[in-house]
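Starting off, we have a lone chain in the form predicted alone, written out as structure tokens.
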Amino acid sequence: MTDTNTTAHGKWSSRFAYILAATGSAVGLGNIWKFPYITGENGGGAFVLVYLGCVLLIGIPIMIAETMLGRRSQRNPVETMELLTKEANADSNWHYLGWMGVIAGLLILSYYSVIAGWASAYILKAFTGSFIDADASAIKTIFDQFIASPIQLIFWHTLFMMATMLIVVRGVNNGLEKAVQYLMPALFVLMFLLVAYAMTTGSYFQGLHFLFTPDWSKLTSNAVLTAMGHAFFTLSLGMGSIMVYGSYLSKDISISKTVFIIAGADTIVALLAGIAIFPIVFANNLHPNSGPGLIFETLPIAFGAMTGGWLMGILFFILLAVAALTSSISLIEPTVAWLVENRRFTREKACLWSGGITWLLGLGTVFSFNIWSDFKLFDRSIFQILDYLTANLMLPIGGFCIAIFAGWIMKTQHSEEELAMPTPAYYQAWKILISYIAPAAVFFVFLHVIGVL
């Protein structure tokens, strides 16, 4: 397919730049905040093995497909689906898949920015010694008072959104690429520092045993479905990010090889987070199944009690904020790309509009923790509604549709040409996974999250 809009559409300068950017998109709060606590809730090692299998059999095939769709069209997700639908002589309604990805990215960023703001605020709290010698009650009070203040949450939400837009406004090479060039190596350095510290706690091998020794008696059907869902969501699939990043990818770069590297790096970060966090948890007699509060209400207790905890607390929350930032820039890029390419906005104007709308939407999440905390719809707060709508409905539907389009609608000749895999056997393996295994698995996850299974 020929590119008739190269002036508006950027390109990564190299394969390495793309790998860093796409890894940054995948690595986020889900790896460092969510993965450890859902692993703790689901018994450790057996859950981790199922998760790794799901990344390999579901996440990677869909990621290859989404990258392929973006690169073939070299457009934003909306135009990608419009052009590829015409090329495949398919039903024009497929173009709504592009819109759903763009909208999902904005909605996710609206609350993601608020939670990332918490991580940013906790850098300052750690730096000022707020956690030193604080017990569980004191840490809970710190957290409760923080989220009860709309002014504080708005301040940190605004700060994080501004940082995101300052990167995105500079474009593909000077903004996205330059940012991940520094942020991703910094993220890995910080992660390894925390792992090195975990090795000194005296509970390092207890943490490794919990993380990597399977106890199949603790693996429930719900745990299997949770692992499947997280493997899908952690790779940023179905929200337009990987599609638009793929559209900036040069035609001479192997999609399958780069996707394996990206998925591998994303998985390594999640495992390193567990390796760093669980020894600290066990060394301080805390509970690995503490749920979402593991990061903001449990770990600060450990940081406050342990030798060197002041510095480790600062490094940990910097790590969390950096991971959030590498994902946030990819969440808003599909909208910015669409405004630049389809509405002829300057990049500055596109960033201002998309960033402003996302910031305003984020106020709903801010207020759901304080002045609107009593407002419930279907027994959920605004934040919970947004989280459920995107993570539990829009992303599974998006991923399922990407798999169906790539496996059944797109012409085999075109996908073979775009992927250019080393042998026909590799292509056939991917074709089976994307046509049958991945959509069936995502479909069962979807049935689970809506309560049918």
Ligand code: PHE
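Next up, the form predicted together with the named molecule in place of the form predicted alone?
Chain alone follows, minus partners and molecules.
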């Protein structure tokens, strides 16, 4: 399949550019906002271990598969599935997989943008000195008052969606590549500084203990599902983001090596966030299970108390917002690429439509934190439903199908040729993981949750 239509479909300028962009997609709110609070809600150590196991045994093989599918077809996810299905003489229903990805991306972005709006608002709060010398209860009041205001949340959500659309309209490799180049190293440095602060709180080891000592009695079947779902979410898997980024990758680059780098960086950022946050939680008598507000109720305490905290607070929330931006771009890119390449939309019109619909959906999440906070379905708010539906169900199901497609439907000769692994043993290991281990693991977790196992 060498007839790549590179005129309509972009290309990364280098291997490094691709690694940066894919890491930009993977590293985001999932690592810094979501990982700590779901770890807190699910009891710590045991949950973290399950998550790490899922990254290694399910996430990495599927990331290799998803990148491979995209690169082989050099098309958007919907067309990728159509094209590769034909190449393998398989059932045409496989193209629904591309569709599910497009829908999952928009649903995720609808709430992702609201939370990224919180991070953006906190840049301003840090700048105006709101956190200086504030204690835990003052910081909590700031957060509670903020999310109680639909107007403020809508304002920041709108701003964030506009920023996303402005970048997406220019195409993936103009601007995006350059932004990530500086962002990633800066984010690493800041995370290390926060960990250094956490060491001074007096609760550092209590934090580490919570994160890394497993208490298996706290692990419910839903916690296992959340940990697995998060492995997909944090690596941007199961919905076409990594597929579409892979489709912009040139043929001479080793997929498996880049995947290890990307997944490694993603995991390190998440662990650093946890190591920085839990000591602050314990030192201030806060609760690990405070939910989605956790980082907004803890880190500002650190910024308010430490020397240079004013500047660090500003920098941190800028980096968090930009890290979210480089992920949100990848959430909407599959849809935009499909509208442009298949529906003959201009890039502007594609952005306007997909961005507009996502923005509208996001209002559900905004209101779930205030005027509609009493509205519950299956005991969950709109935000929680969207999160559960996408991260715990759609992404693992999408990933499961990708694994089956790459392991069983695609011809071995084709995947071998596309992956070009250094030795046949590597290829064999991947093939076993993708054909048996990863799909079986997803399947068993689902069976467990619905109570069959």
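Here, rigid core means the biggest group of C-alpha atoms that superpose within 1.5 Å across both forms. Since the structure is predicted, the reported quantities are computational estimates derived from the model, not experimental observations. Positions refer to the first chain, counted from 1.
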Core-aligned, does residue 203 move its Cα 2 Å or more between the two forms? yes
Any chance the CA of residue 111 moves 2 angstroms or more between the two forms, core superposed? no
Any chance the CA of residue 158 moves 2 angstroms or more between the two forms, core superposed? no
